[in-house]
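Only one chain comes next, encoded as structure tokens, the form predicted alone.
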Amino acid sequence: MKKKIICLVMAGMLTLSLVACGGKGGASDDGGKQESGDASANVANKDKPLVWFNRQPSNSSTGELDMTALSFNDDTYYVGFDANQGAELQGEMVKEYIEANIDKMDRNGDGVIGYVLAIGDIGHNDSIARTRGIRKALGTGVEKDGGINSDPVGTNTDGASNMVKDGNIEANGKTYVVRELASQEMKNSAGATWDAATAGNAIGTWSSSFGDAIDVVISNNDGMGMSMFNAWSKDNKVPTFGYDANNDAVAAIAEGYGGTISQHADVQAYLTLRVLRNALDGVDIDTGIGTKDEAGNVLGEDVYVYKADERSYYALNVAVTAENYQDFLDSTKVYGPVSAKLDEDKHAEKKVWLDIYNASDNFLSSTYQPLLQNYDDLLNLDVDYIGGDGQTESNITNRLGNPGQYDAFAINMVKTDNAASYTSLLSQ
């Protein structure tokens, strides 16, 4: 009788212990603590793993990495793109488009390739980039600070600006001036850059003052570029230029566009959710990326790079041109080395609070989230999708209101400036 009662008291107490640690899966608004049986548990909201992706913790006027939030914990990183391969990548498939259609490119005969230039954000260290990668290209760049100079020009069509300069390419055995006629931030009266309707405004402006002086139409990414073509360059047969390999840009180079660069849209959203998986895993960073995991699922060395000493990893871009952009025209599929689906036994289900800084904007809302949203189920994640305006941190962070309940969080920021915003919730 006596060993009787000693065994119900330990099975008490035994279960008591059981509910202090947690014996159910998941995340608890408590405190913001994980009440989780799993190597998660009892994780505060500081400690949790954090990925940014698309806009690199930066400082928008020099482009200086913020090292303070790419550390804010040991499983912190960001996930993007070779943003200066990209860039030389499209000022070059330009050039080698005018070098191999000189004949047809000088549209008013004037010895002077004219183009125009739709810049996204003036602070985002990618659209400063596609702008130096364009100038260094056709030879338009003058040096600011230690590189080309990314500014907008304004209207240039006399060549006079101290912002650029006269470029000029040899094509069949005569060399032709390369013009900036005209550049500018796409910025809507709201504040909301890299702004499709203000492109399509913009050429509508400049194609009234310059006419057939516009022999190229060149963008920073797909959405303004889509906007000018159908406003304008499609029916005068001008060839246009983006970036982001979106659906209808690809789509639209049977129709006349002249090109487009896939950022490998498909390697950067599963290494957003691959990171986050390996850490709430507790296995090596790496598992599932440079080495194989037990599904099979790996990426070469030729699609990504990873930079320890800036804890990024960057997706290599690829020109989808003329001839090759039918293998591009789903761009939501996914990338078939790393589309096996993990064991939901071996890797249970975690849930991931997950933003788009612009619910509006084409590449991210057409391209990068219907990729994320095969590869979360893949990964065996519950994610959070949250839209933003594409104006102000707020309309993001205010909805981050309870981050205990979360597991994992992947941040998409409005401005580069402005990671602070989001760590000092998930310090509170």
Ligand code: BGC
The other form holds:
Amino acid sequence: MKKKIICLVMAGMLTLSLVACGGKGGASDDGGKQESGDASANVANKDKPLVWFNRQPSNSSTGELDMTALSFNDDTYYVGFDANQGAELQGEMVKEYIEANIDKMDRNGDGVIGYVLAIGDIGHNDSIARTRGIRKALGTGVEKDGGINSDPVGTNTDGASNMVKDGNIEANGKTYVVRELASQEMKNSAGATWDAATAGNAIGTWSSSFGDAIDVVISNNDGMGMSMFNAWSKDNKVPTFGYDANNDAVAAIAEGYGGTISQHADVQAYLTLRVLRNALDGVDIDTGIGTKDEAGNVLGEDVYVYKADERSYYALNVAVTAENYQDFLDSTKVYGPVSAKLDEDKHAEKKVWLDIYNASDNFLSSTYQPLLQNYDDLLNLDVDYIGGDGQTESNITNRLGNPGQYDAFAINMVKTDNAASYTSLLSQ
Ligand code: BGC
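Okay, that is the form predicted alone; can I get the form predicted together with the named molecule now?
Next comes the full complex, and the chain you just saw is listed first.
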């Protein structure tokens, strides 16, 4: 609104009304001729398109969505994936593997299938959902506050913990006990979560204490899963399961990695930039998403859902196992149905500020960012990628010193509670 008024005034003043005021939310309303880097002052930062991705603004204790952040302005969205659907898939994948391979699962023959679990971040909805999905499928979950308890148990070799319980699996006419022997949040001393190195150390400690009581290794993601696989389970032939379908994890399935889940990062990375592109172009937000754009890009309902009340796009997950891993060997390949480049004359280059909360996060740096870099060319977006240290929000927000230089923002927070650290900078 405000922008239109300013444009009318300017047009009047300039008499030569050459000022293009078409795109809603775009800062560089220059008909495509403006060089990137000097986004016009016409649009206030608080009105520029904003997408949260990978870490959904939410309360890290209760999981409740932060709707203030999710509806910061009319062009604000979240892009992630369906955490519950993926978590259930991961749990089922592990259970089916145990059932199908029961003859060789119980390494010490004690009738107990013991597993250890690497937890990513106890305050991250994805991590919580995955811990619950595993416990649900394996029958080890106990209820807490209306859901399955997702707390780390520490050590539970005797099965006495009250945070989990022993489950059962029937296979080959025999009933096996399933026990969570240990679980721990993989956070390093500096505070970085989902920490692969911490998981590599943990499996060292666990394996020397519990030895061949460990029959399965499970992780909330592949970064930690691969660290445990390389440190111990590969040599000891213990199936290890992760999440994300990173290239190295998919390739490791040929060497005994049990399986992983693709969270369709190729669809998420596209959506992350596409919602910004649409908002900057002032077109319907569904363009090139549920509705085919002029280049032919469109996503099918089998790969994402949009929940308007949560202002969130969620990609759907697929299990990647020995049966289908050949189709997932390149996790950085753009998704075919949305791989057509937009016409540069109609979609002038715009400048985007984007951060990755932790430059050393395996999934974000080896899968998500390369995908974003493929899509930014196709969508004519000039993206500045900022890599955080995974520990403090200020390490990232310090590098958002001049939001006026950008047309749009894509934000991956360190902690899901911290949306205001960013929106306060855009509101000034
Ligand atoms: C991914 C993890 C990643 C985390 C970072 C999750 O969705 O599965 O691998 O570490 O996001 O926020």
